[in-house]
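For reference, the chain that follows is the form predicted alone, supplied as structure tokens.
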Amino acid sequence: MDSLDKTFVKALFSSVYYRGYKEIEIYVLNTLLHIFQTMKINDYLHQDFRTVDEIIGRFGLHEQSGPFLQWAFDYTAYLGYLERNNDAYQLINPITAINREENLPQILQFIPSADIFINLIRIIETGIKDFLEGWVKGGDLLFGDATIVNLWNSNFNNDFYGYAVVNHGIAYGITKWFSQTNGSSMLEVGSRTSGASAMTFQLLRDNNLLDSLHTIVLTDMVPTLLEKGRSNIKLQVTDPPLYEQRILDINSPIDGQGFSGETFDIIFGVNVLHVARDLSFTLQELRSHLNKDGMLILAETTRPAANRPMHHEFIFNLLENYHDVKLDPEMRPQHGFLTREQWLKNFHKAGFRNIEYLSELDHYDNISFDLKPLHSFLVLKGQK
């Protein structure tokens, strides 16, 4: 890692950032304890060890609740409030959720923009009973009205520091490795509302690189997200480049979606490939649409350890496409976020060369914090 990388990592991650996330973990924990109380699950869990299936059967919950409950019990056990025996869980002591508002001042002191994430959790909690009982789907709960859609736009679009770091990461990685390719064409997968696109465009502009790109294509599955992204780019980028927006499903052959024979010098994505249904297939598809010496660059939130449950999953385990994926005991042993080591294995298996990465996990001494990492951050590059 060169001195610029160290400066970049230290600028994004600090003891303040991690202390803020520790407080967010406590908030999510107490939200789960409150849900357990509201659903009358607490008493049943305290009596004996119970499996997820037993909980679902006892309380008449829908099968779609399984992945969320599995994560919720693992998360609560990891933080020391449940005991696990194989696939069964028991409350260690009768627990009453504390007033979650008590640690909000600490959260906002460390991460002022965290109110965006907190408000997402609050809205989801109001509908969680209906989700667990099967009256609403996760997608309806997460994207069902204008209020929560606006929160998602703020979350993805750099207003929330906790997500903006990965957008910073992809912009930095593309700029850092830009000279290793011809640098004339670029494709983004999973563009959402273009927070990453805007940050990348601006950093390339600041380094006199943006004008060398004659083809830029931003893709997503949701037309309304792309439309919002166009507005965000206009507001956030000085002299934005010409670009095209198209629909692209990373789980289907790219050639069959209007990209036949089309290749790029740079393909990038932020927090999107961890939900690819078949990760090996998607990596091969993207590699096949790179020019010679072209690069795939990802910025991904990662687990610091393979079985470490993370608070973000309170949200994402509500979505079928988060957990309905092809698993592999070595390459992808669990759904959702991967570890850094698993990403490296998958890039090697897909045939990428000149693999490089940037991760704060390697540089505790540069960050100077004394807390165990709750999650990590990876910018990963592989070349064709």
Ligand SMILES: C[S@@+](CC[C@H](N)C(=O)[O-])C[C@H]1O[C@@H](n2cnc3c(N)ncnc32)[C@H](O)[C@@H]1O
Second form
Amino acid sequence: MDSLDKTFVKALFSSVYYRGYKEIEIYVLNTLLHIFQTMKINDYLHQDFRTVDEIIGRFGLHEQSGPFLQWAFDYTAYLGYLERNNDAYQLINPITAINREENLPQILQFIPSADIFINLIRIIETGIKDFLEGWVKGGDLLFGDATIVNLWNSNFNNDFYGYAVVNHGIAYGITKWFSQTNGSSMLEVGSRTSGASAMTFQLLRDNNLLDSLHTIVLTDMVPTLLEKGRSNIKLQVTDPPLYEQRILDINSPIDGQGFSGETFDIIFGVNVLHVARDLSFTLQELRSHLNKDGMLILAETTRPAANRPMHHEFIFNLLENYHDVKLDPEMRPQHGFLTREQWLKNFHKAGFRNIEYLSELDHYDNISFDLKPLHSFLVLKGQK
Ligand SMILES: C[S@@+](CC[C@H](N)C(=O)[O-])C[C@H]1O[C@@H](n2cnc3c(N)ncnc32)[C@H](O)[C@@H]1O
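Next, give the form predicted in complex with the named molecule, keeping in mind that what was shown is the form predicted alone.
Every chain and every other molecule in the complex is listed next, the one we just looked at coming first.
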């Protein structure tokens, strides 16, 4: 293992972190059971098997609650508290007293910065009834006021270990594979507040590669996020490079959105493409904007298995753009995060060659790790 690989493994893997993750899973489970209780769904769900539609009809909920409830029942069933029979669910034990505060100290002991995520969950919980009944949209619940926007900015930040791991991954992948391209132009999609851009710049700088880039374009759909990204880059990167920021929607053709046929040596994105409305279209679109030998590199949170619901989805299933995507039985059977195998299939189908990946799951031998992986991530590269 060379020194770059060693830095990667050291930055990413710790069994302590995964212990914290396990505790977070329990916290989210207890939160859901608590929501079922306060919405008075508990008894009805305990009496017999019920479908999501039956719950929506019986309790007068809005149709926008469907994806959240579906995930909530799948998640609760996966962790053993509901039984599933085709599309219907039954609560095994009507949980009456749930003390969520019990596992909080453990979470914080293992992952001190996880308090940000817990606070997000708490704020969302206070508005979940209004969301389920259709009085507020998920976007309003998640981005409605300054308190929650600040929490978002803290959560999607390199200071939060649970989030920064994937940014380490992309920085490592780009640096590792950099020499396979001409290495002079780079485009990022879904930059948000530039946590990934900053880590990438710094690792390229540390490896004397940054100055070979003469064009760097960082893009997102939300101008205020990009603005915040500028100050993050300034704070987090030694001698930052010149770069420009533009608005770009990955669901529409790139040309015409301020671009006219520009091509790049490297295009990258972190946890963005799983919300592409039509993944096949977006992959082809990005590929068509690569130079010959150019590469697309993605870092994506992955599901360990296609049917494995994940705790982060407590938040994301409130958003239409998370679940309103084009499905395909083979390439994209479920919305949200994909499995490693699904990503590989999609890269092959889009015509990429020299596909390589770094998967956290493959590095478990390098750490003393005795828990089953709860979630994972992938850094995936395809060349034109
Ligand atoms: C998980 S964040 C990326 C975080 C970023 N890597 C960082 O370190 O801060 C996903 C980003 O994708 C953006 N996004 C969502 N849908 C998009 C679309 N259709 N086109 C472009 N960006 C999109 C969101 O605005 C968000 O900033």
